[in-house]
Amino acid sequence: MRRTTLDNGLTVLIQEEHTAPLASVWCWYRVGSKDERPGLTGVSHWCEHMNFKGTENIPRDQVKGIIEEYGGSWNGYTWIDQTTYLETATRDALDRMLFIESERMARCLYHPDDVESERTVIISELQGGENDPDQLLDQELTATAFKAHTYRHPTIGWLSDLKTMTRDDLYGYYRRYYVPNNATLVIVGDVDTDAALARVERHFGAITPGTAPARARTPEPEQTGERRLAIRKEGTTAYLKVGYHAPSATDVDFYPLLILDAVLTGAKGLNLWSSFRVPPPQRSARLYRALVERGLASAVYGSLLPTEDPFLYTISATATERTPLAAVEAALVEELDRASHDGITEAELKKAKAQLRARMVFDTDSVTNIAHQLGYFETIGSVDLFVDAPARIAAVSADAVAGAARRVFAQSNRTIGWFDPLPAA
């Protein structure tokens, strides 16, 4: 891989992949709702929309054609720290989806009209969020256990907030944020890493830097006690999630807890765009048996993700019917006591080193995957954390597990939060 910073201040990181003619290209902004405030909550996702809509030179129905005219894909997400736009096509189409990323940075129109038929959408994507039970539970779960670092604010925002930001507060933002020396441009696959270079600074050379934005954020104090919140609302199933402040992907316990994870509920991966969408093993996980094959819950989940700030450590599990939440909880929290107590054993670390490992390599099946983590690792703090995923938990001991353990399960650190169903009217 070589990495390039232009003079405007655009990262460039450019990995020849040539077992396919495909070309994957991403470009990221250090912008996620991390960065909002109040008032503002849901701008960034609400901007992504917009830089679909097209630009000064791209008429905004030609914007998803230019890809699929190769017959290549194209997307973007928004999440807490940061926003990414990619395509994926032959590596015939390099020019043209460098050249729609450049119109994205730097040329977006965000038309009045595009603004308030947005606005609509996005409202009706949140009510829809919160008619799902599990997503509205992680939502507040997530409001409840942070109080004063960002990461409380939803991704799609307050509706209070999408209610009344306007056309100005979305393009000054677009273009407080949206300026090379804030992004990461990512090109992996069938190309020549010099004059990939050189088709980079045609496109991108001319565009002009921004002020770098602040970055002013109040760390979150240290949990005192135990938090709860209970959701009654109509619904068919419970759901139980238990929350844990955990540490940021630079942190030395970041890999100990991933570890625990793989042991409790099994190996996940770190591919935010892929890892997810494929089951975890999950048999002999420990969550697994506890709850599952004991009839308490129909499914368990952990999440951790890679963060660049502290975020949390989540565990979710769905109630077998008429079983009372609290017995779902009573047993989960026995396991993490138990795990918190005893650690793990040696063969469950060298089983979840061997997961990790061959989730890992899921995670870089594809231009695609491996263009989106060295330019998410990147966009976190650096992609040396990427690189040296693999050799950090390697390194990992039975040890570093067990004080994870006993650091992150405190009982003073955890947010508890129920669904409890109403039958219906």
The other form holds:
Amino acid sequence: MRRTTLDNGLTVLIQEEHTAPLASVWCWYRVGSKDERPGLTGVSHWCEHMNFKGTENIPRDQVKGIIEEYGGSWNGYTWIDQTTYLETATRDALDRMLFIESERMARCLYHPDDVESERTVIISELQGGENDPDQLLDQELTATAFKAHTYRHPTIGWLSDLKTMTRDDLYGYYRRYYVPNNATLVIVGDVDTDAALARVERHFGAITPGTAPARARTPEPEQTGERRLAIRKEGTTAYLKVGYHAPSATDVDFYPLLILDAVLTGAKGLNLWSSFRVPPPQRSARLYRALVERGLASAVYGSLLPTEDPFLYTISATATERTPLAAVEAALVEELDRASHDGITEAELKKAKAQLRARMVFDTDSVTNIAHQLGYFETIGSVDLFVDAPARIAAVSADAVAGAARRVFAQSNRTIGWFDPLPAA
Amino acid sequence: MNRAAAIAAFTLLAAVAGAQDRPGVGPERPFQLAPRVEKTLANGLRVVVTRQTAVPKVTVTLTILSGFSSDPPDLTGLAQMAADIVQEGTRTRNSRQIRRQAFAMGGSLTAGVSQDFSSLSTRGLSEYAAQLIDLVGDVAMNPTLPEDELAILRQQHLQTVSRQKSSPQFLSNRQFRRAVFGEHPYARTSETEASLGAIDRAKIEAFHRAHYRPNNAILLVVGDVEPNAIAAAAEKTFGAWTKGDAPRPSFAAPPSLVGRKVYFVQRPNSIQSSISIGNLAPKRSDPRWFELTVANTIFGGAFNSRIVRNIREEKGYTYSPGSAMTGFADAGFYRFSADVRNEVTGPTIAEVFKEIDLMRARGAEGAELQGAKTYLRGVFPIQTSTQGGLATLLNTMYVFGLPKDYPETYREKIAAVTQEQVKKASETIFGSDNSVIAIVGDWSKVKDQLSSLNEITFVDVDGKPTPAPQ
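Could you give the coordinates for the form predicted together with the partner chain, as opposed to the form predicted alone above?
What follows is the entire complex, opening with the chain shown before.
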């Protein structure tokens, strides 16, 4: 993998993979919902939508078609630290993929009519999430766990802001953050590195850099007591979520906690883009045995993702019918307390490491997934975090896991959320 | 992905005329899979091996040619429970040992059940290919069906049934499928509390004995492996498996659809309506599948399709509209689906029928046909570039009896689709006057918009008819 920085500040990562005649291009921006100020929540994600709505050289109805007309796939997403766009297609389309991304970086239009039509599309997207009890609980838990840091508001934004944001709000935000010195371009596939770099220079070299965006953020103060929330709403199933403030990707406790999560709920790997594809192996995981085998929950799931600032480690459980949420909570907390008192065994450590290694092989089984991982880690810190991950995982000791468990699983560090269903009227 | 917000819920197509300053794309590259080695053991088990060396791993899938449609009507979920429970213990391995051995080989073991088949699938590092085949063979042939694991599974499935009742997308699809298929087994999309209560160990054992037979199964192996060594490993593992005559499902004729049948599932305080619109379609092995696919791609099977352009891009009604064709062994269906804001529920239905009538009347227009064909030809090599994608394609081919050269000729068959065929295909799949409409939402918020629809049948979350909500 070669890392280069163009004169205008654009970071370029290129990795050759000659297994199929394909190439994947991802363009990453260091802007996500944590960069948003009050009144503009959801602006990062809305900009992402607008950046598929026409550029100076690609008419508005063709931005989505230009990659598909010769059979490529495309998508984009926004989360707390990042906004990203991708194309995967035949390697012969590399020039066109780079052209699209250069247009997106410098020449999007933000036509007022398109702002209005996307407003309702995004409100529909938001409502789809709120219609899902598990997602609603996740959103409310996060908002309760954070009181100062901007990780507290949902990526999609609050409805009131989505109703009032203007075209100029969106365009101003786009111009501030979509500059080459705030971006990383990743190419993985059946390409020649030197030739690919020359093409990148041709498409992006002339884009002028901007002022580095200001990054004023309030760090989340240490939580001083347990927080709770309970949602009572129509539904058929009771959900429990417990969130702990967790180490960031660069913190020494991150990999020990990742291993602890594997022991508690099964190894997930490190790929946000592909982690949903295959459920984690968890039949011997501690929380599976404590909750599912005992009939208290039908499912349990842990989530720790690499983030730039300290985010949350969340454990979610679905209560079985007629099991009170309090009983699920008590059994879950008891297991976490056990982990923070006694740590994990050497056998568990060894198995969790093996599982994580295997997951990481599957996390990088296509040019699209490899390119995602390179860009994701570069955007939240450094690509070295990804390159070094196997070594960092291998180096984790049982003592380090026990230490992380003690620090993270403190009662005062947690927020507990219940979704308690009301029978339909 | 449920935390991050994506631009598109799924990745789709387009068809547009060229613009200026757009770098060209070279000519299409030839597409060639490694040759498949196919062998049938003396007991009837078909073994198919394809080399794919992109990563040093292997995917082993044992597909049993019996699925949901082999469930007796009052035991919906039997095939699924059988596929789940066989992984929980064999005569020589308990549940934990099965998982531990799969992990130790860098892999996993999962079950997937569809209308016409049940698959046990494992993947791992290719150096363990023979052991992975042995593991899959053991769970398929020698399961002990332990009662304690069955109790856990039943509990999990009951919970799924309960959770499904709060999912508007699930309820919309279920009502749609029931209306389209009637007494045909493809009407059944999920278990019920009653069917789960009635499925016991004896019934699973009988299902397993009847259906898990070598002459009712296919072993598919894709990966960085040597085909002759795999064939030998398959013989060693499965050679002594005894054959038997698996009963075939009985397929009742689906009801003939006359008029627009409208169903409404009341979901109080719903902030969106989940809509399904569609009808019966040909089965997966129908030779018209290529033209039907092209027609659906133009209509709603891709991002720049007419439906998405109209109701998402232009009108902003919804984030997630689309249409899909699904083909099974005996029949198929086409379904438009979307979750839309309450206040545009009626207008969305009107727009979908407007687009259906246009497709039926005029077929593809302008550059649409060429665009859809190029798109489908282009995504094919991407879909088959991963081991999972290739294994899925091969499974489809062998389950539905598609021609042996299906992967190699797919792109030329798509290229050969004509304007006339697309128009004919549109008339075949997109029912206008005769179709099913299933809506899940809050009646009090949307009823004024639905006054133009014919008689509406109201059903509850269990699918039972109810009076109209107040």
